[in-house]
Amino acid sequence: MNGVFTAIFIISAVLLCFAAPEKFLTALMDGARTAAAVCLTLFCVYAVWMGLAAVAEECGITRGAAKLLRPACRKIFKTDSDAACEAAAMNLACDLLGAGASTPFAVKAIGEWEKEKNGYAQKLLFVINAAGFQIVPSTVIALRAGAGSAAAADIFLPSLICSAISLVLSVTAFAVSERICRAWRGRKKKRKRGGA
């Protein structure tokens, strides 16, 4: 992130010096304003869902659901942390429903995994989320309906297929690359040991 941010920032700034240097500050402040506006929108979404999640947690609903998912979760993420499993399950449930409040739970799960130094699970959860799997792309359907589409929901099936492709592809690629990396690292260690 650091590299991408710095590179884009510097290149854009240099380009802008040639094109329109007076726009530099306004562009930055517009960005900050957008961020504030997005935060406000996100707060509204998160307030609703995290409020509900807190009630569900107190009732023991999330704990029950997490108990059901624990064996699968342990296997998939190679973790022992129940709190992380619970948060990851909530995160994925929100993703599937398109509830828009998946991020806080993902951050919580990643924080829990940080305690047990489980980089694999952190990255895997990120990859799953980055594939953007969703059962009903509600935003898009609403947008099309608003623009006067004859059959706004007919992108439902193509969307589902595509997000499934994206999910399967990225998770497989990540798992394979992780294995390759580990094998490579293992060989390096062996070589070191052999040399000594």
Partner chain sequence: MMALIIPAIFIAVMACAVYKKVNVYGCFTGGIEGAFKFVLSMLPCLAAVFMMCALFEESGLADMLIKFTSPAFSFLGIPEELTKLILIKPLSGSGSLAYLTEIIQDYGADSYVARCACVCYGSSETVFYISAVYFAGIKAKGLARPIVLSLLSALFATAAACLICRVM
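Please supply the coordinates for the form predicted alone, as a counterpart to the form predicted together with the partner chain shown previously.
The following holds one chain only.
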């Protein structure tokens, strides 16, 4: 990704130098100012949410939510690993609450599934995390507030609906592709047996 963004920046800079050289420095400084403001806003948001996540973890709120999600995790991810189920449940609980501290739990769950060679669970957890379903879209609300929005929380319902649709479509597409791949691998094995 770094290479892609670097290439986009270089191409944009060259085009701007040819099209409007007098605006190059102004655009560069404005972009740097905007980037610094967004970084500072996100830093504050993550500081607050990481603190709240730590408090929730100490109080047992996150673990309680994870405990409720654990039986579902066993069925969804097709696993018997207690450690992986707990880590995945913690990851999902943090994501749902918009706590912003879910990545370490996802890494732990994927590591546990690596031990039992459960590629299905690893890929499914990645898909769920990429869909980004949150009950409280705290980062977007904070960015809107930082940009001077008069009603920063208006994004709540549209974001909830869109992320729910995204999650359902992503998981459905993943399930369909897994079935197709499984059927294709089954046919390939049958051909090899037939050839042997």
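Rigid core here is just the name for the largest C-alpha set that superposes within 1.5 Å across the two forms. Owing to the predicted nature of the structure, the values given are computational and were not obtained by experimental measurement. Positions refer to the first chain, counted from 1.
A movement of the C-alpha atom of Phe43 reaching 2 angstroms or beyond is seen between these two forms when the two forms are aligned on their rigid core. After superposing the rigid core, the Cα of Trp184 is displaced by less than 2 Å between these two forms.
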